[in-house]
Every structure is written in structure tokens, then in C-alpha cells.
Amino acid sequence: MNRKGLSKHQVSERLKEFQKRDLKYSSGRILGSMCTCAHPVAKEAYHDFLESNLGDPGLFEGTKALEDEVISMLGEILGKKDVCGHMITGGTEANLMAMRAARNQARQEKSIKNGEIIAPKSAHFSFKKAADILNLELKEAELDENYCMDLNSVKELISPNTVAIVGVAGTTELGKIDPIADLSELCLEKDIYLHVDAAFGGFLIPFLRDIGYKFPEFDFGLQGVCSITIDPHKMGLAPIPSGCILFREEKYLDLMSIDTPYLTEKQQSTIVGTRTGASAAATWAIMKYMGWEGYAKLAKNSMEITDFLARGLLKQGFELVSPPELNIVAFNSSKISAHELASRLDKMGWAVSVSSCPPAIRIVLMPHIRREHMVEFLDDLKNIE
């Protein structure tokens, strides 16, 4: 560390040099990320609430009220307005909280000491983290021919130690939606906690359904669903980090609460202590600004560009892993491997990712991707082939 402080100008210039090494969403060349440019309205609100700390909410009553409103609005989107939960860092923390609630409930109500969780092979890697941190055994269910969770595999994996089953609404790699309705019936029958990871799909599926797209049920409208992960910093246009965990009932938060005697709130159920209130303010601001119609238009636009890309790929002879359900397109070349194709695209300045199940080039058509970007991308693919 320098002994004498630098001028504001010097600091600014050095920061610019670091930032030059970063890719920018606005370039349209980040094709493998589920995040996007935060909306200016959300950025402004985030800046204005930087000093707020939801870890000590009695000091920031206005910010806490914003968080409560965000939870209610998200619950309304997901089928139940009177839910409870918190704004947190993102899907990983939300999934960890859900598995902790499920584990604690099983310990308290069923005396299960060596808990097991069942998630599809397509589930986010955060469930591996959760299993490790919470001393749970993760059992991975097989996928069906459409790359969705196979219900028969789930049934075979259930044991007396099963504390939770996880279904995904918008898988990270392919954007698939697991049979949540069937999982709900199964979990109600077996008295097992059901968590839905809708980190990606939560800000897409409800709006797309409203304008005519056909999707299966996945939210709190299903009685077996105990908790849902949703990330406003994905299709919600909120700044990073803006994640959210929603619970059907307050009891799930109570199962995780510990005493915090020196704070204004005497019990705390979140994993972290200090929590920025800026995320809650930014999410409140952008949700109020966009409204239902704004998000529906945003989702529709992303799906139209998704369809444009999918048709263009097929026209050029590429093979789609499956028809896209959400705004994710996964494809392969018959001539070179996915990893080799990704390497060549990287050299041309395209930041794509490679899915693992199955290996394929994975493109996420987030709001920063425009039609002209995909025209250029398809042209570059011709040169590679």
C-alpha cells in the first residue's frame, strides 16, 4: 500500500486501466452469461442506498420496508403474494438457505441426522456447495430425453434420510424446466421439502406465459413448493448482487434463526450478517419502473432474438441440442468439437460457454444481446466452418 495518498484523478486513471481489461455487456460479445447490464434506474437507486445495512434493519427502516415490498412483489409474480424471504447476493446463497431450512426442519421434525438432498444432474453447482457446507449427501437424479429431471429416477433415490428435493425452472445450461407439478405431488405425498431453483426462469416464465407462451406450472401455485430462488440481477435488470430467496411460510426462516442480541433485530436467519440494502432499493426501483408490461416486452424480445439465432444456426447446418424453451440456445458443429469451436470463437472476440450435459456451445440471449449482434455472430461462424 502506498504511504502517501494518491489524488482523485490518479486513482480514477488507474481504475480505468484495470477496467480496460474487462469485457462489457454492452459490446454484445458476452454470450455465455446469465447476467446483463443493470438498468440506469436501478444503478441510481443502488448508489443512493449504498450506506444501508439490512443486517441491522432497525437503523434503516425505510430500506427494510423496500425489501419487504420487493419480497411481496416477487411472491405475487410467483403465485403467492404473502411469502417471506430476503434479498441476498444471488442464487448460490439462496439455494444454500433453502437447503439449510430443509435440513433444519428434518432434524427438528423427523430427527434426521444424516440428511440427503435430491437434485437433477442439470442442477446448478451451488447444490454441491450446499451439500458440502451443510454436511448433506447430494444424490443426482437422471435426466430424461428432453434433459429434464426424470421422475422415476427421483423416486428411486428417495430414502428415509431425504430432507429435500430440488427442481429447476430454467436450468443453467439449457434453460429447461423440470416437472415441478409432479415433484409437488410427490413431495406432498412423501412429506418432503420441495425447493425450486428459478434463479433464471423466475423473471421470464410468468411474463412469457402471460403473453401466450406455454409453460408448465412451477411456482407457489403448487402446494408442495416450499421455497423458490429468483435472481433480479439476471432478467430483472437489477445490479449485481441482487438475489432473492422466498419461503412459503415464516416457519422456515424461524428454523434458521439465531440470536443477535446487540443488533436492532434480535434474531437473524440469513447466512451473512451485514447485507447491503442497495440491492433491495435497486430491485424495488426497477420493478416499479418496468412494471409487468415492461418485463413481458423484455422477455418477448429476448425470445424473438433466441428464435432468430436458432433458425440461423439450423440454416447454416449446425445441430441444436434441443429446441430452446427459454432464451438459451445450445448447439454443436458436425465438423469440430464444442470446445474447439469455443476456442476459435474466443479468438474472434466472442465470449461463449460450453455446457457439460451434453457438451455444446451455449448462448444466453440476455437483454444486452441485439439482433445485429447475432447477425455478426452468424457471419463469423461461417468463416470458422
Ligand code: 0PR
The other form holds:
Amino acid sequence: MNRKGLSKHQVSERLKEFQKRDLKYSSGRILGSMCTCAHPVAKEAYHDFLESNLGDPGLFEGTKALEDEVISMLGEILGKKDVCGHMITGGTEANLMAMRAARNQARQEKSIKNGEIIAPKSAHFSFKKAADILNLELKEAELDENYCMDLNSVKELISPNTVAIVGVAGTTELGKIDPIADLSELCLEKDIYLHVDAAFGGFLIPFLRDIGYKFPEFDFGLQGVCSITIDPHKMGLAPIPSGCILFREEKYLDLMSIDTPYLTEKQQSTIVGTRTGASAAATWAIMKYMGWEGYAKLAKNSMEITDFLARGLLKQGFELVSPPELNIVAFNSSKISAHELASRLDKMGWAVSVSSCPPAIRIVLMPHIRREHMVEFLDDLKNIE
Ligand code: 0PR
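So that was the form predicted alone. Now I'd like the form predicted together with the ligand, please.
Next comes the full complex, this chain leading.
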């Protein structure tokens, strides 16, 4: 490390050099990400609350009130205004907290020691991390022909050690929605904890449904749903890191509570201690600014560009893995493999990702991607084939 400090100007110049190497969402070239440009309203709020720490909420009562309002607004979007929960770093931490609550409940109420969780093969890899950290065994359920969780496979995997079942509303690779209503019934019947990972779909499905898109039920309106992951830093336009975990009842938070005797709150149920208040302020600001109608418009716009891309690909002879339900398009060429196609696109400056199940080019039509970017993308694809 340098012994003498640099000037503010020197620091800023050096930082710019580093930043030049980063891709920018605004270029329209980042096609495989679930994050996007944070809205200026959210950025400003984030900046103003940089120092507030939700890990010691008695010192930051205003920020704590913002967090509470965010949780309740998200609960309202997801079918239950009086939910409990926290703002955390993102979907990984939210899923980890949900699995921890489920494990602790099963340990306490059913004396289950070697717990198992059942998640679809399409679930985000954060469940592998959660299983590892929490000492749970992850059992992967098969998918049906539409790449959704297969209910019969779930039933076969249920054992006396099952502590939770996970359904996904907006899968990472294909944007699919698992049959959450069926899972809810099953979990109520078998007395099993049901978690819904709506990290991506949570900021899309309720708004799209309201303007006429058809989607299955997936939220707290279903009595079996115990918790939901929803990420404002994906389709919510909040800065990274902004994630949320919502629980149907306070008891799930209590199951994870640890005494924190010298803090302004006497118990803490989150995994992290010092916790970002800036994310709560930014999420509150952007949700108030956008309103229901703003998010509905944003989601509709992304779906229209999705549709434009999907049609364009079909016209050019590409195969879609399946018709897009949310703003994710996965496709293949009949001539070259997905990995080969991805590497050729990369050389042309397009940052795409390749899905694993099945292998395909996966494009997430986030708000930073506009129609003109897709016109250019489709043109470039013509030159590859
Ligand atoms: N649940 C679902 C359904 C997800 O899609 C993701 C992340 C998570 C949980 C985990 O969320 P965090 O990454 O916030 O902890 N989905 C994206 C993915 O893994 C995250 C992402 C975003 C990856 C931007 C790359 C990227 O450039 O693909």
C-alpha cells in the first residue's frame, strides 16, 4: 500500500481508469444479467443514507421505518400487507434465511436433525450454498416438459426429514413459474414449509397480471406459502445490494433470533450484523417514485422487447427453448452449439450467457435493453449464421 496518501484528484483519476474496463448496462450490450442501471432517484437516496446501519436500528429509527414500509409495500404486492421481513443483500441471502427458518422450525417442532430440502433442478445455485452452510441435504426435483417443477417428482422426494420445499416464480435460466398453488396444497397437507423464490419474478408477475397477462398464483394469497424472496436490485431498479426476504409470520424470524445484548435491538434474526440502510432508503424511494403504474409500464415494455426478439429469432430460423413467459429468451441455432455461438457473439461485443438446462443462449431483457439494441443484435446474428 502507498505510504503517502494520494490527492483526491489522483484517486478519482485512478478509479476512472479501472471503471473504463467495466461494461456498462447503458451500452445495451449486457444481455445475460438480471441487474440493470439503478434509477437516479434510487441512487440519490442510496447516497443520502450511506452511513445508516440497520444492524443497530435504534440509532437509525427513520431508516428502520423506511425498511418497515418497504417490507409492507412488497407484502402488499405479494398478497399480504402484514408480512415480516428484512432488506438484505439479495436473493442468495434471502434464500439462505428462508432455509434457516425452515430448518430451525423443523428442528424445534419435529426434532428433525438431518434435514432435507426439495428444490427444482432449475432453482438458483444459492440453494446449494444454503444447503451446504445449513448442513441440509438438497434433493433436486425433475422438471416437466415446460421446464417447471414436476409435482410427482416432488412427491417422490418427500421424506420424514423434509424441512422445506422450494418453488421458483421466475427461474434464473428460463423465467418459468413453478406450480406454486399445487405445492401450497401439498405443503399444507404434509405440514412442510414452503418457500417461493421470486427474486426475479416478484417485481414482474403482479404488475403484468394486473394489465392482463395470465400467470398462475404464486404468492402469500396461497396459504401454504411461508416465505418469499424478492429482489429490488433486479426488476425493481434499486442499486446493488437490495434484496428482501418476506415471512408470513413473525414466528419465523423468532426461530432465527440471536441475543444481541449491547445493541439498540435486543435480538437479531438476520445473518449479517451491520446492514445496509442505504438499500432500504433507495428501494423505498424508487418504489414510491415508480408506483404500481410505473412498474407495470416497465414490465410491459420489457415483455414487448422480449416478444420482438423472440419473433425476430424465429424469423431468422433460430429455435426457442420454449415460449418466453417472462422477459427471458433462450434460443439455439441448428448449425452451431450454444457455447460456440456465445463465443462468436462475445467477439462482436455482446455479453450473453449460456443456460445449462438445456444449453442455450439466454438473453434477459432488462430495462437497459431497448428495441434498437435488439435490432442490432438480430442483424449481427445474421452475419454469424
Ligand atoms: N434466485 C433467483 C431466481 C435468481 O435468479 C438469483 C440470481 C438469485 C436467487 C440470487 O440472487 P443474488 O445474486 O442477488 O444473490 N440471479 C442472477 C444469476 O445468478 C444474478 C445475476 C445478476 C447474475 C447479474 C449475473 C449478473 O450479471 O444469473
